[in-house]
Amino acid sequence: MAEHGGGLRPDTEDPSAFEQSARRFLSATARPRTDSAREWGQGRDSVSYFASGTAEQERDAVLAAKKWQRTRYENGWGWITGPSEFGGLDLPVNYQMIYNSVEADFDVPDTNQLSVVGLGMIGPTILEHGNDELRASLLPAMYSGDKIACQLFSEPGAGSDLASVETRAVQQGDEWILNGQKVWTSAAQHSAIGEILCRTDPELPKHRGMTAFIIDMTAPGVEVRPLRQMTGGEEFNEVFLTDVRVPDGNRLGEVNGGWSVALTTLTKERDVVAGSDTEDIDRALTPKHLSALMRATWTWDDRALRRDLSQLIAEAMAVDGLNEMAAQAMETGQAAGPERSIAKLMHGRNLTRSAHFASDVLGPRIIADNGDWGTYSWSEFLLASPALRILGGTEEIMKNILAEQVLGLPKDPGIDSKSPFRPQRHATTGGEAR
């Protein structure tokens, strides 16, 4: 029975009807994408992984993304797999994949600023660990595009070793008082709320004694300072917290049980970064585009470069295969297995190799703009490439997960998960933990 049949709303009768209704909705609200933009030498030639425009351009892009997300939500397409009480459709993940495939044929605003962290990671975490009031107040606002969310996990001394966070939360009555610093926080400057992991009991072992909260990013005491990247943009931020008050009702999960909440978010993070790229990268790394790059630079007959191109294509296909396995598991209601971690590890490496491959093909053209289409534009991707093996969990973290959880090898001997956190920090830093 169609729950939303008619007009521009989803027809959920079956996958075929759903796809047809998605096409009706998109035909009425967006323009079809033209193929010319994907041909070599035509359209924009950007090879950008991170946002690189001015602050004004980025704000305009965020406003366009929020407007498009609202259009989706008001017509029933905002949260296809989510619960109906929060505006979702309660449909399996394959319906979301069908919609994504149809939407790719249309020219719509890029919604990554909302969907990668906020809707892909924090929304599902609130749904699983938030109380009823928190879910009812935040989830519709997030999936309708009204509220962007950021993830406040990394700190100057705790990134790869996330269990070492030192930002403190001290309870006073029905509130918590937060003090500390977070860093590398994507989209904090655009966010209305943030999921934060804090130390609430330094006498407990490091993986315990932490608690997760949702904070208001506009609350007194929250200061966001953008970080300028060498690619030109300001996509990441430092966030300083000084006596920030958070209601206990904004707590996610149990007091001192923040590690399990963080694992939920990190699992979702691997799902969204395992194979997802920007539209620019998707276009630039197709075999057709890379082959055209070699022909345009008269390197097509270079046997070493052709071997490298073949390897890139083969490994990209392997990542696609792993993501397909994970998607099939989720379609049947199973949790994605180790294939997500393997795909994330391989995908980061493939992106880095792709940037270096383009550098080898282009030679000096990648460091000096001579006006040729599709050449100097690769420089931004090359500058971004070191970050691609770190974001969303470093390669070392992915290797540890695979070694311990898949191969059954002993845990890293350098991690003490039994001693109280405060003495550990004292022994490591020679100072008192905050």
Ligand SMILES: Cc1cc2nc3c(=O)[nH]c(=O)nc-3n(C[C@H](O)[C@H](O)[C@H](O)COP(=O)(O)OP(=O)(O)OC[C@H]3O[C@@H](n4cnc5c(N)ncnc54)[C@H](O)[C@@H]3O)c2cc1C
Given for the second form:
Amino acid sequence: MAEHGGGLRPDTEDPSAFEQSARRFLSATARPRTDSAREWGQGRDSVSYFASGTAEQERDAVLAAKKWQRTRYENGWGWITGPSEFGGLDLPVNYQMIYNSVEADFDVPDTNQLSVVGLGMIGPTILEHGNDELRASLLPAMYSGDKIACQLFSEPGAGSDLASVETRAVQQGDEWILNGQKVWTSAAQHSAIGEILCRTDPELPKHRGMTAFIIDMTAPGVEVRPLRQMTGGEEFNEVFLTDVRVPDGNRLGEVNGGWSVALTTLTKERDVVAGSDTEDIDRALTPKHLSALMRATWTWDDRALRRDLSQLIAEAMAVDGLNEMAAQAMETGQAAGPERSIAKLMHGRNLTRSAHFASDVLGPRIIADNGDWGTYSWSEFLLASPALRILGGTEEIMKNILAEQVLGLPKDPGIDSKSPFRPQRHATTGGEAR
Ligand SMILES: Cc1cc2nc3c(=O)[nH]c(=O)nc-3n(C[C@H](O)[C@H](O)[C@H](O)COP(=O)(O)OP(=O)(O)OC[C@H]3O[C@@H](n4cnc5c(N)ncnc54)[C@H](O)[C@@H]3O)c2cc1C
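Now show the form predicted together with the ligand, given that the preceding structure was the form predicted alone.
Every chain and every other molecule in the complex is listed next, the one we just looked at coming first.
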């Protein structure tokens, strides 16, 4: 797949040739980011975690993201670590990191709506658990930006305890009929497909009676209802499923084997949540930006704030170090170990701490827009901060995972993995499981 001579496709000869070819591709397709945009008072000042524009602005942003992903894919940059039969480059993760760092020098559309859940979590799950037809029909469409995918796991009664899902899937010939409700579904309004976890046998213990599928989000019976956040945006949705028909070919893994499929997705989720941020979020942990904030607000001499800042910077560096260790492990073919879980836990905490630090520095300026660059822009981030400790597994759950899987402490006594799901549900809700 190596390419020489100045084309736009990746030169995979070695990391340095790859980096040069990435720069060639980006120089030909995007504008360089100007240095002034990174100086205090210049360029964008957004420190925003969630999409917070109008529905129309969001749609435009998604269209721009899809277009940019298509440009990447058509030139060979769409799935650097993926298999070549689906348009990937079959390269180790450090090549992806090289590309990311080169791309950071260019002004390109934010592709997070596609890449965090769809390409980062669901694509790899389809690759591992989907049948040949499903992989061939979906993966190129996803990595070329054509189809966005969402994750339909959480339900009103199944979040941290995901094995409690109650959305039912009942087999009828070559099809499955789905009924139930999902919640918190990020980007469902932009998605063509979704990975869903359903209960297929309530008589089995809860971890063993679930099956995963890919559903068509435009199929009859799928209803997406937006949920408004306190940031003002509508990034999440409730999704209601009424007699939704799904072909058996869209099943991921074995019947009643959905838990191991979900674990693949959740492991990938930890990787993307710990390892990737948008430019806006990077700004929230950039020492230069935070110290400029202190200087601009005449708080530089405040010793308590300076101590908070140094702690924040030290812990952000620790997360970078953990991510680096995980990347090195993956590069040598090993699975990323506890580094990712610890990084996820610390990163969520650092982002929250950063939002509170900015709030301490700015005081009332964070709640009233007086037009000053880099001040009120922090308000959205502060309002988003509680979510950062929940998404991708809450802090408490991450601590449980570390306690059990790294420190070898006894398992959470709340989890019953032996009794059939139906009587367990009956005992807790006092009602019939569906
Ligand atoms: C920004 C964001 C995006 C999301 N996107 C998606 C998505 O696209 N698709 C999707 O399916 N879901 C999504 N979620 C849902 C997310 O996965 C769940 O919110 C999360 O798993 C927590 O579940 P819950 O909200 O039901 O809280 P609960 O499980 O009800 O937890 C409530 C509290 O109890 C604590 N707790 C629960 N069990 C234990 C325990 N055993 N030990 C100690 N403490 C415990 C929790 O840590 C938490 O503090 C998203 C959430 C957020 C915030």
